[in-house]
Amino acid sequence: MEMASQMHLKLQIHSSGCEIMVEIIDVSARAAAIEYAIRDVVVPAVELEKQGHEIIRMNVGDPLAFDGLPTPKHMISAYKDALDNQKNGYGPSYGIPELREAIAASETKKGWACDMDDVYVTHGVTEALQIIFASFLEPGDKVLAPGPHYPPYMAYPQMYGATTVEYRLDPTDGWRIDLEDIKSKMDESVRLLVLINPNNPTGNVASVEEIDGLIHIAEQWPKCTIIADEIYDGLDFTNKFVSVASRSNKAPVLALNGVSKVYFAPGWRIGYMAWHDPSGKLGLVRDGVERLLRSRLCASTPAQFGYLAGLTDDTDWLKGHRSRIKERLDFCINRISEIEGLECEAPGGAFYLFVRISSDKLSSDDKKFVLRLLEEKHVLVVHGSGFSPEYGHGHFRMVCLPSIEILDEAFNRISDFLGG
């Protein structure tokens, strides 16, 4: 089988046995620049699994996905009986109102006034970032996210013309915000100000100071809004966070959460995005909002129910989740900080870490470096320049969800790879 790529023609046995020659069909140039790490290392991973290799995956921030952090039983109950009342049919396209007043309660509950109709229910937070991308973004248009980032915050933009220019995150101070970058990097072409808190993947939790300080930033230029992802709130063990929204008095903020991470429901795919506009300025980007919401019909009914019961109900269930979460994360600080070539800041919240790759022999090239652990050990994270070439370069992710004795073989292994 040959490529003549200039004419994009591919040579083809025909099941008569005849050669043809077969017109290859493009792909979008939008489509063929999407690239998505935390799933891209999965490709080989899957190759070495079907020769019979045992991988421990640690790629995939999937709580389910590892013992003893399952979705709650209410949560469930509620699902199904959703079901079992044929609540299956087309919901709102803006959400089923009982959850939209219960999401709008829980954000109120955070420090600002939240209406059910500054609720917006969508299919998953990655969804809603689609649909706000849609909506704000022209050719030429920026958007500054921090590096390093959740990788679609750096693929989406592009589908719309836009670009995403990135704001450094201090390595050496816990990963704080630097503001004088954001300041620097700020223009009239910046439509979108991301925050990602708390961080992945670092593990990052803005303090006040860096909130009201981004914020003073955005209210200088009049054409940006905030868009703060706060999908692991509940998962802050600092009990320094601060809703972004709570602190805003001029700039617009666009709340972003969800059932994946803190309610152990990500297969359900359902998120949110809750508007803040004390200034009245979003009116027509909301209606393209709208219009977008409507023309896509609506996100999974049942789901939605779930989330309503994991909102309303019993959260004496979560202490559990995170205190087993807490001390995972805090094993695996304990045995990087014994293995010679690597290092790494403790996180403040979610339950990643982003560790760095100490040797500059191997932190040239981050991605092979994963790849050959892979291939050599078994063991999956992902290369640190998957979550930002400039600012994740040299680092690796990995998740801390995988119990105790996992985690432990895995750093024995890693720790072989490393040389003992």
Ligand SMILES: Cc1ncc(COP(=O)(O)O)c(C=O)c1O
Second form
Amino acid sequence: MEMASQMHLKLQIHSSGCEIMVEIIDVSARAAAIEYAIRDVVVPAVELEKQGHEIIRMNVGDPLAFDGLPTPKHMISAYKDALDNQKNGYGPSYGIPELREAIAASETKKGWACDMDDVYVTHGVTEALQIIFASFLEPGDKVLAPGPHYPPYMAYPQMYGATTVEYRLDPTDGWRIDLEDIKSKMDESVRLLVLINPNNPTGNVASVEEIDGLIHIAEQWPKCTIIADEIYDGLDFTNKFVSVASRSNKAPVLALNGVSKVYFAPGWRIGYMAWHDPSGKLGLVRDGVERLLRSRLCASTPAQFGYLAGLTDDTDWLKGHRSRIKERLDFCINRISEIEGLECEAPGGAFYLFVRISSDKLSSDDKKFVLRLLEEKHVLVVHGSGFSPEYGHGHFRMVCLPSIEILDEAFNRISDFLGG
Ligand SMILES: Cc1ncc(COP(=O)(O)O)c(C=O)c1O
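Can you give me the structure for the form predicted in complex with the ligand, which would complement the form predicted on its own we have just seen?
Below, the chain from earlier opens the complete complex, with every other chain and molecule after it.
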């Protein structure tokens, strides 16, 4: 009887054309709880596109979707050469040695002694996160992440029975880290303390004092490891970026980075984690990580050669990409300052703006704001609460990568929407 009450029965049309009653198979609670706001809002946008509307998409942080930000040619040639030379087999599970060496050299340049054995190549930072969470977390554990943050930091830990607690970034002071808030939320169950620097979605670049303060807190908790997601490090416009690993001589740090943002090839799906373990306490968890890496075979072999070319060749090309991004960011900040009803802290890096909706009436439901803006003006941004239920509501995130001409049109529509 009890079994029957849990069954989900549904009338379906069978391929023979007859109606039949079927029992719908349940989804796991893990998968059903996953949300990824950045792509979830695409569903209604696609519906509008099907009806013939042209949508200005400012939701996904993919530089390749916009003019003037291509993957550098020498990286593409290296990828193609790898394909042509039949480097299409499975590679070593931790990454091809040439790339691990180049990553270690690049991390060492940032100020800490990174050996190639400290580097594990993954299918993007996203896969590194999945592997880290799977290896560190047990039910009841906590991940302390900035609020707001890039959504997988909230979505994945719950798959292991852990929870993500957010620490406050100060919305009135450039989204600085609130160290007192971190202190008040630390306890024995916090296994991972996350810093995203520069931050997505706020663009804040942490100062060396903020970083040292965060490391100092982590040091007081022997079970805590720092995740330093530095995937936007080459897009720091303040020149104050410092690597977290370079500042820590006690607390362990996992530095995350990859080809997606600063090397303009997110579709290649290559990233890495570099382990800085100055006190030598991560041996067991590292063994777990290596087991998981071996069990998922390897990252894409030819794509690793493409990234290798990016790391080892001249990076002068980056100047042009950086200045185009800065120009577009500045344009957006300027336009927002002219629109009544919107406010924004100037970001130090990355290519996002996290915009505050100042009218109480509109800000009370930021998702509704975003869906109405999409429906009425065909501009797609992402609701702030998708980046933090607690600290993101009343905001939206926009990607500032479209050309100035398209950005101008988007702001005209946003301004119209707000009645200005
Ligand atoms: C902070 C942050 N980390 C990681 C990623 C994803 O990195 P990857 O493409 O290497 O999986 C993103 C993508 O937007 C991001 O913003």
